[in-house]
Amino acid sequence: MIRRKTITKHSTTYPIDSIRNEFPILGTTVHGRPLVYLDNAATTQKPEAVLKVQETYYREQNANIHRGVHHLSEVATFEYEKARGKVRNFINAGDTKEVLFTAGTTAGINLVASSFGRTFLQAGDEVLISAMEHHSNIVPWQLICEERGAVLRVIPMDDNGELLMDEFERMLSPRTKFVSVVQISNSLGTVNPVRRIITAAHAVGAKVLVDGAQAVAHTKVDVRAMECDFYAFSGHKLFGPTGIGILYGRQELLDAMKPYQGGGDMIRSVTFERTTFNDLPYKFEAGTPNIVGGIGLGAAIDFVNTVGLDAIGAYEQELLQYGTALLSRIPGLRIIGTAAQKAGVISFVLEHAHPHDIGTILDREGIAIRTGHHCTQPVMQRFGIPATARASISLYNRTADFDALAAGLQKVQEIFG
């Protein structure tokens, strides 16, 4: 039996009930049971405000943007560019020219790897990534390094899931041209010391991209204070729509890089002999964009700002401590990723039960978690396991969700022994 009486409950000052009421899906049932959603690292649920602006766009504003002179096009363009301004403020970029709309974090990283790599990387140059990267921050760098004759090197981590920073700093040299690292690991929850990483990389002349997919919904991001060169994140992990994301890039670098894709909106003029490119940010935004996605992301940012990232971060840390203490009491359960600085991800393995079986049984209890390698197969190899079960939290989760998870895991143990 799991004992809970010594575990501290969350603060009563956080308006959890009113926040949950903003998310219609949280009132649904799964297999006849109330939904317990603990798969937020994969995607977050959407508040009413985001759902409403998307419906409004398609019902009242639908038109293509930038090139139209009619009323609907002007309205859609205004709302889309207003959302870009909200993103600029949200991450404290210096100018909207530095805020590129993309399809998501993966698209942003691919853009940088391709455009920066083809502009600046030479044979023998080195690109550094960490041992805990998502596949989307590994494969693009493998591709461009192979194409350019550059060398990809990996920053190691220890058994707690923390980067070996002394080793990283020893790896840096004048050959290091780029460092691309995740801010918060999606499979371990580790919060990396990105400011230290950036400072060390800049000291040898390297540029730095930070993968912020798991960070922007949980902590304040200030790209100018961070002094990163690029920062990428996805809207759907920030309570916004899928298929929309942001790449921040310093203007002088974006100006120097060649476009990643060609097509409409990224051009100033085209002849069969020569094309001249549009100004930033449109130089990197070929084709009709995800207009409603951008507008929806703007609404999501408004929602997050209303709750406040300081309040969100403090509440989620309380919840993480509660869930960690509770799950640690379960016999045979081992948490993978025990860094001193962690965000709201608890990955674990359970004796005698495969993670996929755990996820299937929990689903019958209405509990949604993620199972598998979480697109971080090298992480699984590092810990000598094929997969983990992962519970990941967001601003609308409760201690009751972890109580339900613990009870569900007891049923898993009853089945598998």
Given for the second form:
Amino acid sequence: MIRRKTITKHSTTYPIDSIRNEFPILGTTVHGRPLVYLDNAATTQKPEAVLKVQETYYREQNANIHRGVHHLSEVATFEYEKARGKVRNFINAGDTKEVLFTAGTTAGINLVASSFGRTFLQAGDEVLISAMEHHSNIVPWQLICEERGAVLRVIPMDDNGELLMDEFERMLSPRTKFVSVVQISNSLGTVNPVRRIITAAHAVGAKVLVDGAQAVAHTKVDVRAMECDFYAFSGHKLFGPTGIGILYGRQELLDAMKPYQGGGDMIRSVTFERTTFNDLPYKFEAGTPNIVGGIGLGAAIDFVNTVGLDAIGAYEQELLQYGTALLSRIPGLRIIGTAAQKAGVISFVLEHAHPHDIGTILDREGIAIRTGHHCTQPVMQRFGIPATARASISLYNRTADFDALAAGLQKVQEIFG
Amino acid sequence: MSELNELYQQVILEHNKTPRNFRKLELFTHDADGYNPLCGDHYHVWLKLDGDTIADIGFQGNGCAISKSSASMMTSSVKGRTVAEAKELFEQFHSVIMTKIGDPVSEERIEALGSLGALAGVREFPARIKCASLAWHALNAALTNNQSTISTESAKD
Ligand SMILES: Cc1ncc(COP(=O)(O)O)c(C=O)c1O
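Starting from the form predicted on its own, produce the coordinates for the form predicted in complex with the partner chain.
Shown next: the complete complex, the earlier chain at its head.
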């Protein structure tokens, strides 16, 4: 049943073998089978360069930053701030002041919801999110809306998993203060028209946060061309370490917003009567940060730049098409998320087998996929399913990974008939 | 037999396909929800006690083959038993599925579980043990927490 697609010109120039060699974990086995890693939307594997830079940091550079006059502290501060500069270039932010280190996407969204919310949201104001948001772009807004007496509204989507843009534009009004949307859906793969969303939101004076957790490893992001007000992503989905992420915010907004957390590093002077706050970005970076995480993220960005996001995007689109065609031929398999613009996420259900059982059987074949609701329970409710199985692509996957997946699914069907 | 075949035995697949007592009880004395927020598996269990005896039991809900077949087998095996017997059975079942990988479980202990013994294969799959015990926890909660008068009110969701 497995038919190899003729390899197109692009794939032959894409250096898949040397890319795979950079990821030691891809050479390991699971249950005696070579690892087939298709759970990249959950987290990506780490290349040698990222592993190495973290070890070097702890072996040779470890110190607290922004505080010491001693040599190591200067080195650590330099490396950490250099990484911030790499992020600035990577997303084309105007200034490193607008690039805040956070613990991840979730932390970035919470920062904006809390700080923007406490500074600007009034009773009766409206916040819009979409029907395909990750829980991390739902719950912080529920909390702040409840606190401020604001109203949370949801932009609906259709059966393909595409946002109803006309509906969205009708929902906008002068009451709309904030719109927070995902650029690429982690459970459906939908690529949302964020540029159009931002333009429409700005026309009524609303600010926009884009959740880029699933975007940055797959497509070139230019926050200034996009004209978003905030952009959040996680290092660990971009080949970097866990516990580090980025929040981009436009300077005038960050300046106007109340601090999120108080502590060391975020202050200029403290007396018991009064505290003045540090300049951006430090105003939003209280406490000793994840220094090694930031440096690791910088190395991850260097790695991605070496491969090139244009090449990555094109290669992943080919893989997505290959995988979609292959899985579509499996009887009883239904793909959830069939938007015209999709990134490398294939969510599916099988007629007779629950996703959880699919996951267990595939695991014994060495194949890692995600099963469950993917932290998007409202998406599952929208499609009337309890869960999906999800294969998600990264720059090191191959058509052979999908061949293995298809063969594994055949095994599932043999068991569940 | 491979570990997968051990897990997905015919009897389990069969209970999954046609679960027993897969219905809501109109008259019940006890009920409870079993929900695993990590995977979304969700069942409701209804019981009708007659004195100390489980006169009737039903369940409904949604989840994987392991959780559904386990719930189905549970209902078959506790129906007609006393509450104390059911709790004892749960303990035996729980201790078998919780046995660490590599630690042998005596054939007698599996045998003593009757048809429930088919689920013993789950102990090779740590991530799935919660699936096998979900309905049992709901049963336990129903027996522990509830009013004992017959209710025809629909259960909380
Ligand atoms: C679309 C989306 N948003 C937000 C998140 C949260 O990211 P993190 O858990 O790294 O904070 C994820 C990760 O699963 C995601 O896929």
